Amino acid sequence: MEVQLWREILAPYQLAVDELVVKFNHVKQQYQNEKVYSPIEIVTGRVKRIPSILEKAQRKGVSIENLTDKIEDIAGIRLICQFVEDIETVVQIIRQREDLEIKQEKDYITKSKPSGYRSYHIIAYYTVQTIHGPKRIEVEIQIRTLAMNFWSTIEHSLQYKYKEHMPDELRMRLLRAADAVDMLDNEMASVRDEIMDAQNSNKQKATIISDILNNIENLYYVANKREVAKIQDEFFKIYRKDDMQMLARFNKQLDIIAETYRAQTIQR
């Protein structure tokens, strides 16, 4: 097959996964914009190489020209979430998608695939508009934990390098590592209220932050620039106490420094 057929063959799902990357993105972005807890961590996607294609056709006995119809996961997004209890959460929001059409699932969670290998996949319908018309296409989702994904990626380079030859003292160690990480990821839930008070209250604290360095910066084109320095200097004391209530007050009070130069500021 020509290198310019191809291009045309996967110019669709390459344009499926960038929109997707993007509108999952703003699931992510919409949850942290009402400041509530996003179960989406990290969205990548990718289109499977020409090399990859072909080899899965050769394992599976598909023909070039079934290609499209019986490879599915040749667009492929990855969702991937701090906690197992996430994943069941995104899966929620993809069924309620009106710009998906779910074929099928896998759960390769509850019951994890014989190499230790564990992931949520769903494969789905998604159409995109061409210059030739809308084409429907199938895409597979993945969505997993950070540590899911870190085993994962271990492990698709090893099965990269070793085909189906794997010496078996390395698959055992991945198959511990796979148990490790299963662990791993049981642990991290039984304190993930602990962990996420501890986010939350970074993301805080980087907010009003960001809100008092943005005040004294608007000061600085308005105001006496040394009463811009006590209050720049004000802040950095308060800073280095580290206190949260301290920096809430002072983000209070200097919100009522800069409305009252904007209110003499709109009179003049």
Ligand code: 0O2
Given for the second form:
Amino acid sequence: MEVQLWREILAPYQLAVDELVVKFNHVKQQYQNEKVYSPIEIVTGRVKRIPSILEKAQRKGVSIENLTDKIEDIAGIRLICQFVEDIETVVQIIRQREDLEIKQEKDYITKSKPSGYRSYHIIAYYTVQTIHGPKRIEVEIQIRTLAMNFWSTIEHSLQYKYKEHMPDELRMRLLRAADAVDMLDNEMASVRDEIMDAQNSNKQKATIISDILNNIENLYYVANKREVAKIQDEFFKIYRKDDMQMLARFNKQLDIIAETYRAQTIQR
Ligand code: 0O2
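Given the form predicted on its own above, produce the structure of the same protein in the form predicted together with the named molecule.
Time for the whole complex; same chain goes first.
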């Protein structure tokens, strides 16, 4: 058997993970820039560690020479969503991407695994550019909710601890916990609109407040300082009232004042 040069073998997988993490974070960022709710909450990625690759190869009867052809999750991306409904949106986003060619989809949401594991998996081909030319590799993308992720992280550590010898009592508890996670996701789905409204108005409020503070700071350099101090006092008075409409009105008025001083374009 030829010597396995692991660093060389795994390098394109690391590149794929790095690139895809950046790309999916940009998807999230784009939603945020457009002030639209992002179906992606957290993006993570990893290259499978060599002992895990060897262990999986042994478990599946894959020869060392065939590792990269037969093990689909050497490069792994995890996209974590707030709500179950978001998972379908994320799957659609992936299906439409031109840089990913889907090989297989595994729906462990509609039908969970016997362990209780729930997640949506997409195995896709992704091409990276190396100094030896393009290299097409397989990537596994796991899409799941925060609650599903919590369960699978805990269960994964227990699997690691007990291997095939997990006590029946613990297995049962994990199954019950998986049911509880399912219930939690369903409960959250029923108040999704309300939660999204709350999150949107929090974001809106934060944007208005930073606009106001930015204008006050800019005015400080071009307007009468005592007047600016008065504006700031007025802002804090309105802020304490916690009234979004008043804050929005104050922001508009301040915009007009700043505009007359051209304070908004001040570069500091
Ligand atoms: P690690 O350490 O996370 O990398 P298949 O032949 O399709 O049934 P395969 O190829 O293992 O089996 O694919 P599958 O079942 O889709 O699982 C791929 C990955 O999903 C696993 O990788 C886990 O990350 C996760 N997963 C699958 N089943 C479970 C489960 O019951 N519990 C938890 N916590 N995670 C699960 P690895 O290599 O097993 O592990």
